[in-house]
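Read the single chain below, which is given as structure tokens and is the form predicted alone.
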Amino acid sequence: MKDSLRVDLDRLRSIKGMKWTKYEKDVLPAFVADMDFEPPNSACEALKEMVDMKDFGYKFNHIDHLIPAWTNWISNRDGLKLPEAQCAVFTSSIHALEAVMVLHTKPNDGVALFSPVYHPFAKAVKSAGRKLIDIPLLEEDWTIDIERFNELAKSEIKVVLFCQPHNPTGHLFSEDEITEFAEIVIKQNLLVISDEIWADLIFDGISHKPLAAHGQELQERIVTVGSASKTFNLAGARCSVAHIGDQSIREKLSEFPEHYFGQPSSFGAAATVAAWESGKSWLQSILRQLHENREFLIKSLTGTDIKMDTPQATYLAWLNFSNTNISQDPSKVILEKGRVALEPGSKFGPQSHSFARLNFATSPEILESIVERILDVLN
């Protein structure tokens, strides 16, 4: 393993992040979506420079560079040129989602999501007093139930929370799915908030295509949310950028005072800009390691009672324990008996109690221990 990807277990157990401090030291954590790999040197050096210079004052130039750094990254990756004037900076992807959702809806308006999905989505809807419209994905292939979506979109839905690539399944919605989805969105004049923070972590030579790239009519109804948090392991930077395709949302945002929605810190902005500008080679190494880890998981679980659809993207494995003797609450049993922390499936949707999410962004050695412990529990 290359130096940049080496995982030091002693270092992991000494850092203050949630992943390695939540549980006792004998527990191997594979729950929260942080990588165990160190962030790219460019991001670390940007922060180190600020610390060495004791540069803790006003430093807005990094924040000013966030939008051009992101739009340039998107253009190079996807060939999509997003107008900088239509973009805005937020402190996190959920911050962007919540701000836009609240601006565009009134209490009890319907907000749809496709579960199982990143659990803060549902929490955001409920805490804002909006009506949660849960449309479960079809479990056999994690595709959208288009018929149900179409029916509910006629009267129940005003906003759709979209996740592409999808967390927790690692599914990529196909061109056909997006085409059908887009037709309904345009016909019913819905707003879509598209969380695309996993867009750099795609396997098998597949290219990401932003939802906003599927035609101008759809782009004008989409808010695309991006961040370096997952790609470069910078969740603590608290930094996000969004393209606001919907003009009415841009107008509503402009009605508020300049600092009403806050902004990232200079430190978060510096690390993020450095990663987008100089982190490509680091990312390529990470993708190779993640691909190896994914293949190891597939091989290790083949022939067992655990079912897993091969994730096309992300570093998350959505494990189905419904055919095992721990199907009711697998993450709880595995934590107690195997000392491995997985994310409970029930967090992602009420239909997912027999599932658990496993984060495989770690060293091969740690991943091997995680899998061995899980299989020992089953055996």
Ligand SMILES: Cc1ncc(COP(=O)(O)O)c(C=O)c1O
The other form holds:
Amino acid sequence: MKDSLRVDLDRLRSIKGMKWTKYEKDVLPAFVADMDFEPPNSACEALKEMVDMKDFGYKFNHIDHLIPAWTNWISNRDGLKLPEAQCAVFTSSIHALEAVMVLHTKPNDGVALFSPVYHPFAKAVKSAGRKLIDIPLLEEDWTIDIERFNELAKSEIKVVLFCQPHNPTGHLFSEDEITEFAEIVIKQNLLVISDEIWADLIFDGISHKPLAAHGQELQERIVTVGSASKTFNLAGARCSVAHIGDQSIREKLSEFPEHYFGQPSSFGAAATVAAWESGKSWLQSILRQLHENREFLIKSLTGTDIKMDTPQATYLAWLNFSNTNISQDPSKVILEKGRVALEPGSKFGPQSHSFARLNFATSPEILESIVERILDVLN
Ligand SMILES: Cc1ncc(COP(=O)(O)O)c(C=O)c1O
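Could you present the same protein in the form predicted together with the named molecule, rather than the form predicted alone shown above?
Next comes the full complex, and the chain you just saw is listed first.
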């Protein structure tokens, strides 16, 4: 087994990350989106070198390297060349999303999202005093309700928070959907903040096409948010890079004092740059394991009362318990009776109380125990 795929339970139980410390020791955690695999060696070595050299002083050059490291990564992966001068560094993806949303809107302006979706999106809108416009995805295939979006875009929406690949469903919006969506965005002159931080974790040979790669007219209305946090299991790095296609937002950002929005630390930047520069083979082995885990999950749940659409991307499974006797609050019952921690569906949208999100980025043995425990609760 490759080192990167090692899942050492003693290590997991002794580190301070929230995944393995939030619950009691008998609980198997499959809630928060951290992987149980060790991050790439290149990232660990970059940090180790700083520690060995006791190199804790001012060190801004790692931050300068973040933007070219990301634009090169995107260019190699997607063939899209994003101008470095149009990019900015933030301390997390949600930081980028919130800063841009607030700069581009006034209180009570409409900000749309498509639920169920990563729950900090709705919180970001509400806590900024913007009007939350939820356009639920169509549940049969997790596609956008384009008619509803079109209607609301005419009068209510100023900004759209987009997530592709999509957390929690693992769905990829199709080229046809994006074309329809883009026509409305351009016609109504909306701004789209496109969170694409899951774009490296796609299965079945499907390649990612950034929203910003759908023509110049659309690119000028897109803010593409990227990060190494999901791809390389580096959420603690607190680093994110965004390409800001809209010139007026770039100008507004540049009017703020240099440190107004904060900056990633040199540690987070060093780990992130090292992962983008030398983490590709690590990622390939992780993707194989995640694919195997996804297949195991599909096989194990087939024929049970839990419904699950095959995630095309991410390491998240969006489990539908509506046909079971725990449909009111499945994650609560599974935690109490099965000692498995899932992310409650209700966090992701008002219609999702009978769902729960399962993180399958772990060893086959742990995943097997997680599935066994969940099925035991139902039987
Ligand atoms: C879609 C999405 N965006 C943002 C984040 C958070 O990323 P960051 O820690 O870079 O803010 C997550 C974390 O799981 C996520 O799934």
